[in-house]
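Just one chain is shown here, as structure tokens, and it is the form predicted alone.
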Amino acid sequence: MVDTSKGIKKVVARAVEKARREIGGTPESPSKGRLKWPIQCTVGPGLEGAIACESQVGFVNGSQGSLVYRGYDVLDLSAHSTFEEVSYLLIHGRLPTKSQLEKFERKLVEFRHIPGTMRVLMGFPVEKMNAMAAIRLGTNMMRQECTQLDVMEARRDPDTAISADEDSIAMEVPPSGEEHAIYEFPKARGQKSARSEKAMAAAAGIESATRLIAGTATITAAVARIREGRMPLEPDPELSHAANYLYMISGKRPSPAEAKIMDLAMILHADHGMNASTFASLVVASTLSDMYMSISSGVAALNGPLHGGANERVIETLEEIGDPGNVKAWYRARKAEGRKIPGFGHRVYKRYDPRARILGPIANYLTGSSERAKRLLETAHELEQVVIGDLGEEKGIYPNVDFYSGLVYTCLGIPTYLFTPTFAVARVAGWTARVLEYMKNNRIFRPRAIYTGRLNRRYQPLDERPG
């Protein structure tokens, strides 16, 4: 592989060309505006379709695939951007200024030191744990090094909350919309004013932001070396975020291009609409809890394996097929047992996923140097035109971001077990985007279960009860 980044963009660019012919137009939103509460939609079983809210910071457009971060495309980005900017972007709501990005990169370096946190992380048999338990847990240690919450004097009092709950609104009634946030502490007196309330709320809540940006990745690559019996790395000032993390992972600083291709991953994976960790990261805020405790919950939510993880059974797969000749033979038996494809299909996506558009090409980049990473890609495009050529027009089903992602991160050294980890240091720039913006007007999550149990069942004494 050619040490420069500047190959990296001309793949990108031609990736972006390319689908820029196959998709046709530019991003389109089903949405005219600000809602009207209350709205109607229909929803499914775990509240799929349902609509919890608006947000301005990303959308997904499944039918024409096609994804936007703040209003600009993400294929736009990827050509363009850098990790550091669309991170600005997601959580600021614009691109920034020179100076802005300077200064936003400036304290990306200060918070990517976290000593406290390694410190007692390194207390912990992380060596034995799950790395996104081990992950979570550096999440809530870093809330005790960066905060004052964990004092009981932190916690706000629940008497002088307004509608703590919604419990006290019955709900045997269908829930209307309400155009403010209910869940509010009124100003005492003697407080500064609302206006200066709001703007120090707002400041706290984008450095904590930022903390967990830069913060998660160092937890995250200390996790890493504890695992393989190293010591973690003190993180390099002069490093860019993407560099850095591969820096504190393998110790040795990337190339340029290894660099851009780890940039690209993460700008990738920024956000991607209100999936499961996104909506776990919300359901924790809204109770007014604080920023650290929500995106532990994302983080939490991602390693399960309905969300997470699907990168690593990709690898897994194409390693059983074993050779591209295999893979007509193994797919027809697949299908008979009616398994699912792993990286094949979204619940989202009825086009090719825009974000594997872009790492497909740079796989193809990357493996040339790798004898295994060659035959792993061939038998991956071997099983791309089958799985198109029988279920892409019919079904919908095309590679989705994970199909191509386990390759990349393969090539880049990371180990299998990091590949849903790294999918967390990205996203944190979206889970915490999305908390800031709803908090702006929050109302707390509480949607409703159908009773579908027995009524009317007499209690029996335990002496009474048949055997």
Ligand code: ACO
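Take the two forms, superpose them, and find the largest set of C-alpha atoms that agree within 1.5 Å; that set is the rigid core. Positions refer to the first chain, counted from 1. Everything numeric here is computed off the predicted structure, so don't read it as measured data. Compared with the form predicted together with acetyl coenzyme *A (ACO):
- Relative to the superposed rigid core, R457 undergoes a CA displacement of at least 2 Å between the two forms.
Okay, that was the form predicted alone. Show me the form predicted together with acetyl coenzyme *A (ACO) next.
All you get below is the one chain by itself.
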């Protein structure tokens, strides 16, 4: 691989130009201004068409095949931005100034260190666990280490705290030592003004979001190292978020080109509307649980093969097909069995996924590096032609982001079991941004199910039941 990121920039610029021609210019505007609730909408199975909330974080235009973060076209962000800047944009709602970005980057570097989480995580048999389960465990551990809300609520407040020696717990010896060694209980949470509670929660939320964005990468890389029978590595403060992630997995500093490609993949995976994992995060947050618990639910939802798990299946599928010459026969057999093709189709996109428009050419650029990757790519190209030819016009089935991401990750040396976790490392930016937004105007999620079961059944005691 050419050791420069200039080549990548050219590939992206060309892909963006082509995408613009095919998509047809700037994305269409969604509805503006505040909506009037309740909203009339038609709901299909799987909540298709249901409107869960208002959002200004991002917009997926499925009929046009475009994606926007906070008003910026993801194609532009891919061409010009970085994952750090995109994370700031998603969480804060605006692009940072130079000093804001530098401060945010410093925080991310600082928050890569999660020694408490790592200590506990390494006590588990991580090497035998599903990687996503280990990451979920890690984000839960981070809660114990980092929950700012807990820390701030438990912080000594002279007006509202009572020290242990005033409490009714019987003690043989009066407490002594440093002042802060005296255990203190907050007297009553209700005594704080609602305003300061809100400000505290907001600050704690942004802090937690930043910690999660940094920490999830550390956990994921550590899980990879442990699974390979190696010790986790200390983060490298000189490297960008994406470069450090690759470094912490492999122990090698990536080339500028590799670092830029990882950064691009992270930008493209950072947010994506009201998808299943984002919705799972919001549902948990809406109960006034906390950011860490919410994000760990997002990780759980992303794990499934219909969602983030699809990128692993794509590589398995391409390996199974084996050669471009086998594609047509394989596809006919698969279709006859009524089985879906991993990496194709989307609930919202009925056109080509804009993220695949960038990742496809990147995969092309990269695959010169190995024979295996070349064969996988040629097979992928053939499969794409065959599936689009059959289902594109008729059913709006095109490649989605997962179709090429696995190939890109393979070329970057990321093992297959780490594809979905790598997706989570990026998506945590979108999950946290949407949780922060939803919490500003929270209402607990509580949809209904239509009961189609029986009623008025008479209870039969165990010894009266037949058989």
